[in-house]
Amino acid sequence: MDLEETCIESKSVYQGGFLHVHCDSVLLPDGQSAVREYITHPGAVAVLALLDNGNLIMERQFRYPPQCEFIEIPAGKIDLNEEVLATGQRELLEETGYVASEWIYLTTSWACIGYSDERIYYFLARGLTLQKQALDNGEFLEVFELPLAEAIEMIHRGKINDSKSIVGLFWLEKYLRDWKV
């Protein structure tokens, strides 16, 4: 069975810093049509920072969109023209301050299938040094040591809530576990 959906007029909704706003005309598999909303997105990569200890690098900031704060693996999206391992070191040193020695790709997941193509690469960081966080400017956040237990534990109690951190936590632990690295 064909699924595929078959653009047929794509229109521009709104242009901002790095999020586009489509609405597209498609032709659905049956033969009608449908219209489509979706955001583009450049993606992002998330980080799980794992200290010789055994403890992560966690960050707690304040979400503007949910007006909260959260508790989350440091992240953040790509740059033009960046190499995705790339974004992910300049974010960690960015966010944290840390450095690490080894990167190790995990997964990626697409976070909000139905209205964006964001993507969201997960990568393990190891051999963490400490070197001096660079925030970008109006970005504000507390970094924390956790332990992946206690992170597990955060999220069956609803305390570690966004969707990438969940993913990556999850992933971490399994790839931990199953494969004894």
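Got the form predicted on its own; any chance of the form predicted together with another copy of the chain too?
Left out here are the partners and the other molecules; the chain alone remains.
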């Protein structure tokens, strides 16, 4: 069964400082046409930063769109022409102050396939050394340590409920227990 939708015409309908919104006319598999609205995004990198004591480096951060605080794994957007590993290293240092001697690629997930092309690349970072946090202008967050088992229990209780962090933490648990080669 052919499911593909092909572009007839693509329009940029909003270009903000961060969000770029498109509205395309597409040809459906049955020959009819439809409209698809979506955001183009540079992609992001999320880091499972595991200390030698077995704790993860986590963040508490207020997020404006949902209007509440979240407990999250460190993550940030990919800069123009930046390699994903470099993004992970930069964001971990800027947001938490840590550098890691070992970086292991875990997986890539799509954040929101209905209306965004954002991909999130997940890395495990180990061999951590504390240097100096350097938050972006307008960025406010608190850094703290959390054992993985407690993070999983916080997912269970709905205290960690951002999809990026859930995917990363569940994946890390699987990786450490079953998937490590």
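Everything numeric here is computed off the predicted structure, so don't read it as measured data. Positions refer to the first chain, counted from 1. The term rigid core refers to the most C-alpha atoms you can superpose between the two forms while keeping them within 1.5 Å.
After superposition on the rigid core, the Cα of residue 158 moves by less than 2 Å between these two forms. Residue displacement note: residue 19 has its CA displaced by at least 2 Å between these two forms (rigid core superposed).
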